[in-house]
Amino acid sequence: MRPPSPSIPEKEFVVEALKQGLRLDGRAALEMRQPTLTFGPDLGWVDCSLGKTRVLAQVEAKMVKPPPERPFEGQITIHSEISPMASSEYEQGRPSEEEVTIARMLDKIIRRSDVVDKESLCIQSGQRVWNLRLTVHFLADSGNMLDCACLAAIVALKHFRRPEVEVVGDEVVVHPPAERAPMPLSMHHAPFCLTFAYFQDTSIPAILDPSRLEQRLSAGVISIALNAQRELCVVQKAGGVPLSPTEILRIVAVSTEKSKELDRFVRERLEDDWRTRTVEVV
């Protein structure tokens, strides 16, 4: 279904308050939203929010045999999709283009930039390995979909810890939590990805994190994933306004900071849940 196309009046008046400075939701130009992080019982569960954004990301585990032209390797496959829940303008079924930008957007930042050390997902080689299923939902869309995706599918992986395991001989014994306390995932870094919104009127400044409204009315926007040690994973380009090299660093710059701050808040959130819980083992 094709998303209705806004007003004349409500693209007026989103245009003029974007010249001088405004946006609808009262934040700055390079302001995005507070981020909500909710954790569920089960480790590797984070219901994440940016403003009325919503996506929901859940990492699970299971042992497989790996392939012969990479026995020393455990494997990532994420599977996402866009439902009717969040919009009504997607439909169960088929793709739409934003669903297949989001897709390649995380099978680039989280597999290709190597996130997760997959070396250490191997348990006897050439014979098992763990197989990682990073599934996300999208609940709400509100604008901006990819950064809450991303944001709810690194921070699932940090919190999620798979069972400790031990090979004797040909046997491999798998402990439940009762009894050996589950590990975490060894992870090389932690991107997070920014999108920045431009406009045809070249009087109005770049705005971060647009909403669903502004992004329809863009006239192109940037995708920046990087971490908090300043290396650059991914940017993405799609389409619309030429960008000087002087602006692209300028935006890099920004996402720098920003990065740095998203990298503070998920470690003191999870912090906060894991004073939460108790790990008993018998």
Given for the second form:
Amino acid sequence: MRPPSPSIPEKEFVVEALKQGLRLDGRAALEMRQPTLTFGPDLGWVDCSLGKTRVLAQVEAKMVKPPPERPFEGQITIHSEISPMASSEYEQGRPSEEEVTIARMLDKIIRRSDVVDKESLCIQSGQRVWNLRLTVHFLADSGNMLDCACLAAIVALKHFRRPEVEVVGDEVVVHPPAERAPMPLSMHHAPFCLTFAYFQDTSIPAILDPSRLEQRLSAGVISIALNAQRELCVVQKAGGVPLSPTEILRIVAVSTEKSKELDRFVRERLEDDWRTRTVEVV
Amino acid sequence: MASRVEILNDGGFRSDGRKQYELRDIVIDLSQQGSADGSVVLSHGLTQVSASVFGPREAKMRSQTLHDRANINIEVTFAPFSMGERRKRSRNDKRVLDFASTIKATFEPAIQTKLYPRSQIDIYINVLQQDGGVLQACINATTLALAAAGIPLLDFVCAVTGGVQSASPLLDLTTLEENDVPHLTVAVMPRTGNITLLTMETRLHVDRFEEIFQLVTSAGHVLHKEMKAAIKDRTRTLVAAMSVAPKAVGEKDPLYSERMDDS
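Having looked at the form predicted on its own, could you now put up the form predicted in complex with the partner chain?
Then the entire complex follows, led off by the chain already shown.
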């Protein structure tokens, strides 16, 4: 069920305010909502929220037999269906356009750009590899679910520890976490996604991390995924108001700054959480 | 996986004999296909795409009509023989749907849909041969087909792919190059120089990005000249075919001479 379009007074107010450089929630044009990360009792369980937008990501691992054409690589599958819990506009079972966009972006950012080293997931080539299942649950949609989902997914992958395996000849011994400390995933890099919305009136500069209302009133979005080493992983600007090349380069420059901040933040939070998980050796 | 074929050798030549900034041969065939209002078969080197446009016409899908503008419906089919291995792609394949919605989003700001409320413009794209730059070819073919169909556009939409091979930028990539090299596709509207599509799915450093981005945008302008020439040529042929009445010596058909001035 599609929610009603924003009313004309709402639209005019938001656009007028943006022309004067004011956003409804008081943020600056290029200010992101402060992300909060909550880690669950399980390793690889992260609840990420950007303001009121909440996304939950969970990583699980199981051993499978690899396909014959890729015997040395592990597998990663991403499941991200939006349920009506996020908002009444999403229907169970029928993927809306936004859902397809988010699913494809997550696929490009996490799988295509090789975030996790798949060869390190191999236990016995041709016979056993790890299959990682990343499930993303969208709990609340208050704008910009894509950035939140991407952040949650990357942090979940960084947080996850897989059980240690020992291969003796042809036998594979999986050590439970109580016996041997589980190992982190070997990740090549950690991309963060940043979404900018821009409006029909070109005098309004692009705004970072749009809220729900801003997203609905926007005339287009550009999403940039990059890591803290200044490598662009995905740039997606499809349609919407055409932007000049200088504007796009400016947005890319802003993204490099923001991704460094996000990287620092994620590192600090992961270290904080890791300190709380002490293992007693009996 | 190291490539057995060099992407760019020391003499500055690529695997298909082109230089770094050379675009592939473009072949544009605007002849009528079926009952389409506008149709084109476009080739960039070995990549061949055919596009047919129907519309604006009465909307078949009533649920998707918009009260104030035309609905753009794009369907893309990849022929099973288009790649080296025969592969049949289902219609609801997420990749194909994503591809089609990217093209639709690219043309939303370019087509003057507000002129045809409650109607539908159907664009059917068939990818006949894939050799890299498929998105680029589809977008260029769609522009030409729309122009041939007489649908009012704000501007041409010209798309080019570009990539960077260890600090050397390359334009208009083939499959071999796309598999090896980080690349992006940019669709530009030449009159204003604004970008309506920018996609990149491979890792590329920010410093390299700026250079290739500028290059690809200017390549779009070069393509624009070719596309415009093809459309004008076709229109000239049609007008010549339609002008039946013999002219007196020295008398010029006013409509013909006004519109056919190359500007």
